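In structure tokens, the next block holds one chain alone, the form predicted alone.
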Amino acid sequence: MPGEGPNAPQAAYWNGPSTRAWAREHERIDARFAPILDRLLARAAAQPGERVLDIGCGSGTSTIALAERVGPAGRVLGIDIAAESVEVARRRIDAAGLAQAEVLLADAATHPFPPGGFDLLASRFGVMFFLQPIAAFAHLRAALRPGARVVLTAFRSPAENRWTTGAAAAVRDLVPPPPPPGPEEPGQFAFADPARVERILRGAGFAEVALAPEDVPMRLGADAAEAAAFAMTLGQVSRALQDAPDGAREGLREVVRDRLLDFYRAAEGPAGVTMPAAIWLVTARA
């Protein structure tokens, strides 16, 4: 079982009450990050029949995406620790009646995968979050067939991406934030720095390692009310939020809500609150 095996501590927070959003609010994420989405699987080029890996797969968009695209005579294998998630992918596949596809609850660092069994592996800001990323990646690695393709989607630096930090900042003085990682430490932006990215791809034995920056609009609501309820709901302020005082937490709430609709305000426009992700599409050769 993922609570088990050296990402213990990651499987323990994702299987926790401030991530379980991610299953309930899975709707709401994947139209988030739908053009991000779209980048990856424009790069990755899925091909009818090809045996896919998809890490950090969450409730499954990208692993039914993935799936149509490589048809029935393929095969897509989704990978998460998020037992919630895992349970609203499975219902989705079914639902989809897509017989190529299956999602198992595992650790993708440990899971005992099939020798030189894929072809590509993807991954849609799932590999971020491997305590020993290098050794993760080497088994990774294991499981592909010589000269399979990588293709990942990671964060760039917090301050190139406001749209989360920035709503954290609006509000630090009222619910401060944990300390946050350091630069070896699993974590949102773990991937920040290319040289450590392309340190760890090489040291697990990938070949033809490449980071391409990319600025990707984010729709994060339709106003800044909605952009609001949903800062309050998942991510960096939600979690602030949670470790407030039971007695204290409604009204802080009410609070923090004021101080977030001032900073999503600045952001809206005809389509709604719209800002950029900054992100890495990250290549790599097995």
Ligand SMILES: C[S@@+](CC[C@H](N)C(=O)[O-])C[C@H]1O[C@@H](n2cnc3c(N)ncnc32)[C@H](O)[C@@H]1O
Second form
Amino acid sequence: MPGEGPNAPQAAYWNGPSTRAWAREHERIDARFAPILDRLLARAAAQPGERVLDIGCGSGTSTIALAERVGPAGRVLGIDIAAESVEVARRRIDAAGLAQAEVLLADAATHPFPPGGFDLLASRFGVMFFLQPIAAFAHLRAALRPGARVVLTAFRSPAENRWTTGAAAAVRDLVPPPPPPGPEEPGQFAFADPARVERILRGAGFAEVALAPEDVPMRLGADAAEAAAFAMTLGQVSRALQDAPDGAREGLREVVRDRLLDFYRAAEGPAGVTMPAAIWLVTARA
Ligand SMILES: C[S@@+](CC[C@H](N)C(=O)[O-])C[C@H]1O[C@@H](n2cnc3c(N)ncnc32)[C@H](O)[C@@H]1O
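Having seen the form predicted alone, could you give me the form predicted together with the ligand?
What follows is the entire complex, opening with the chain shown before.
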């Protein structure tokens, strides 16, 4: 368990109850984030035979997709600090018979990778959680061959990601959110500021750093009820609910669900509830 070192607090967080949904609900999460993964894969253009490092790979969806693209002559190494997600990823890789894919339970910021061993560094929302991001990215750059490609997705600002922050705001009087992290602290929106991302990647020695804003329509559910249920499973609202006192939680869930229904009904259409995720497609070269 990567419970020591610079990211120990994050290891505790990602192995705790409030983030378990990333492993247990990966099918629901993947269905919603599929269009984001498609954009990452299109930009990454992984080729047969390439060696890919997938940071914060979670339950392995991106690792599997990349392994299919590099084929049996290639290699994909996924790495994550969440034990339950890594277990799920390993099971899925075995079931898919992808011998070219492997997942490590380790801190990507400190794991001793073979130097210069990868052609592509990829991550879907797995790089915003380093406590010392410049040092972490410098460490990752040393694992890449010179000129290797970097393709990452990260969320833009909270205000632009109403699919999650709007839901949290709709219930904030019922389940107050924790104070937001500071601008230099890890978190879901830690890469929202493009200047900060450039500073981190250039500071770590990467070249050709570019951030492309993309607004990706996300289908949050077939209807408002499904979207509300998802918000209560993953994200700010679910975490705030978990923090509620035991005796009050069930009653609170009902009131929160009603409020979320109202919030998501406003985005309901014939194809279900669709709201944009505002992301950066970050690219660079080692
Ligand atoms: C938002 S989740 C994304 C998971 C997955 N990439 C996906 O899109 O489904 C962030 C992931 O980054 C992992 N993570 C955070 N800090 C990490 C670190 N220092 N080293 C490796 N993984 C890390 C977490 O355990 C978590 O699985």
